[in-house]
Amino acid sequence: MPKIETHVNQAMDLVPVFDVHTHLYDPSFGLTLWGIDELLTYHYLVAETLRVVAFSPEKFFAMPKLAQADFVWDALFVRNTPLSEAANGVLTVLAAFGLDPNARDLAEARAYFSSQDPREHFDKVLNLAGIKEFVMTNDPFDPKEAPLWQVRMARDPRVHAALRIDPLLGGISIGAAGAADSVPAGTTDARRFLDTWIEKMNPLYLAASLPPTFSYPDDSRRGQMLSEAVLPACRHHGIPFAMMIGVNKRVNPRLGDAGDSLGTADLGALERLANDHPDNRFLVTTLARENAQALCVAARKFANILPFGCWWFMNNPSLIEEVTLLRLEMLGTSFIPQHSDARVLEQVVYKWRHSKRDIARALTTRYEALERAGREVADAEVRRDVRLLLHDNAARFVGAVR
């Protein structure tokens, strides 16, 4: 292995990760999904399973979870080769815990996970993933989560809050059906709602997913809420607004969470937003590959835009390497290359192990270009750059530097 590639991979293994966007929770919440059955019934794998097996979604979702997991395992890992990234990720997780990726059934994996102490397992998973700190996604409209913020709990200092506000902008709550609080009708009530929840949660940022039709300026409810409530609240409290742009919800409602799709957005709206609100900071990720270059261009023009991660359908090795290389070519190290978006605890193990490999390849390519130009690349520079990409850029932008 060439010297520079070796040093990049060593730095990737040693630098702690700040995972800026997950759907995991503080252990005290008791809401984090974990274990082999949750891994196998994640919507990525459900959608894949219902492609390869002639079985109706209604029948599948009517089955108990353990039966669903057995069905997915048989379909994707026994009767088919698990070539997809989501399926390969499950195998990476099994191997990380010393379990057999070639098993014909789930007996060994179930016995292992059921024997784990939840808190000790939480710590072990973070260590295996190399995560120092991570950010939750906290939904004040989720009737399971919202009451937990009314009581004081001993919180893990490695875990930070992020306030998710999709219903305010006309989107769908990420939590269970129903709402612990009704959605404010007007911008004045919405601002009061945001101030209240920011005080309760102390979030590092506000966040929402947005459709590819997102526009600005916009006289719709979304545009009014954004301009008159969300962005003023972010400025007042000194926190960024995270925009996840490009999701088309429920194009196949029968698949539930697995039924969402994507679309290409007009990122001129983002540029106008950043220009009109220079005192706001925007964390931005896009769902369509076609938007990757436009996001880089917008970030080159506006320092208050920070691209982050390869979100959802972009979370595939070929695209992670491609997009990271593009960002390095256009932005240097001034971006966040990845976040896990994990909804099941153990997913952080494979997502970060796989992503580090892909990021390392892109970074090595750029270092080799420097060497061809006659610039020597010192080991200290490599470690500094990797730390910026995996930890410091995210921690600094959201104000979590320690």
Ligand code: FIX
Contents of the next structure:
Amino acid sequence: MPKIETHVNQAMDLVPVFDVHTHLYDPSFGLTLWGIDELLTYHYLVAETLRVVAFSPEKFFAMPKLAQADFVWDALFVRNTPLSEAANGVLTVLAAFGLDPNARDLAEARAYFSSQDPREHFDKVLNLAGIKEFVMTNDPFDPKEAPLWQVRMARDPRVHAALRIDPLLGGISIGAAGAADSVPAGTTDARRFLDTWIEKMNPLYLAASLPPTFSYPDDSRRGQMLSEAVLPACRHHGIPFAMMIGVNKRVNPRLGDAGDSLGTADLGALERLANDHPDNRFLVTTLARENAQALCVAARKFANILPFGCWWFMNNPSLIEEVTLLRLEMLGTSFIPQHSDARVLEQVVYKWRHSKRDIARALTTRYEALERAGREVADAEVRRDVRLLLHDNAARFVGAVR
Ligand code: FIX
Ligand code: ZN
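Given the form predicted on its own, corresponding form predicted together with this ligand:
So here's everything in the complex, that chain up top.
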């Protein structure tokens, strides 16, 4: 293996990760999904299963969780070859815990996970994934989560909050159906709502997913909420706004969380937003592959835009390497290459192990271009660059740097 590739892979193994977007929680919340049955009923795998087995979504979701997991395992891992990234990820997790990826059933895995102490398991998973800190997705409209913020809990310093506000911008709650806190109608109430929840959560950023039709300027309710409540609140509290652009929610409502799709957005709207709000900072990720280059160009035009992650349908090895190479070619190291988006605790093990391989390939390609130009690349430079990409760019932008 060429020397530079070895140095890159060594740095990837050593540098701690700041995971800037997850659906995991501080252990004190008691809301984090974990274990083999949750891994197998991840909505990515449910969608894949219902393609290869003639079975209605309604009948699938009516089954108990363990029966659903058995059904997915049999369909995707026994009767078919687990070639998809989400299926491969489950096997990476099993192997990381010393469990048999060739198992014909879930007995061994269930026995292992059920014998784990949750707190010790949480620490073990973060250690296996190389994660130093991560950010939750905290939804004030989620009836399961909202009450937890009414009381002071002992918090894990490795876990940070992010205030998720989709319903404020016309979206749907990311959490369970129903809004724990009624959605403020006017922008004045919305600003008060945001200040109240920022006080409660101390979030590193505000976040919302947005449809491909997102436009700016926009005199609709979404546009008014953005300009008159959300962005002023972010400026006042000194925190970024994370925009996750390109999701078409529930194109197949029968699939629930698995029923969302994507569309290509006009990122001219993002450029106009960044231009009109130079004192706001924007974390931005896009769901369509076709938006990847335009996001890099927008970031080149506006330093207050920081591209992050290979989101959802982008989170596949072929696209992670392609987009990371494009970002390195256009932005150097001034972006955040990945977030896990993990919904189940142990997913961070595969999402980071797989992503680090893909990011390492792209970074090695760029270092080889330097060497062809006669520029030597010191090992310390590689470690500095990898630390920027996996930790510092994100931690600094959201003000979590320690
Ligand atoms: O909006 C989001 O935070 C998305 O990441 C989720 O809604 C999505 O279901 C997901 O988990 C994708 O990986
Ligand atoms: Zn997410």
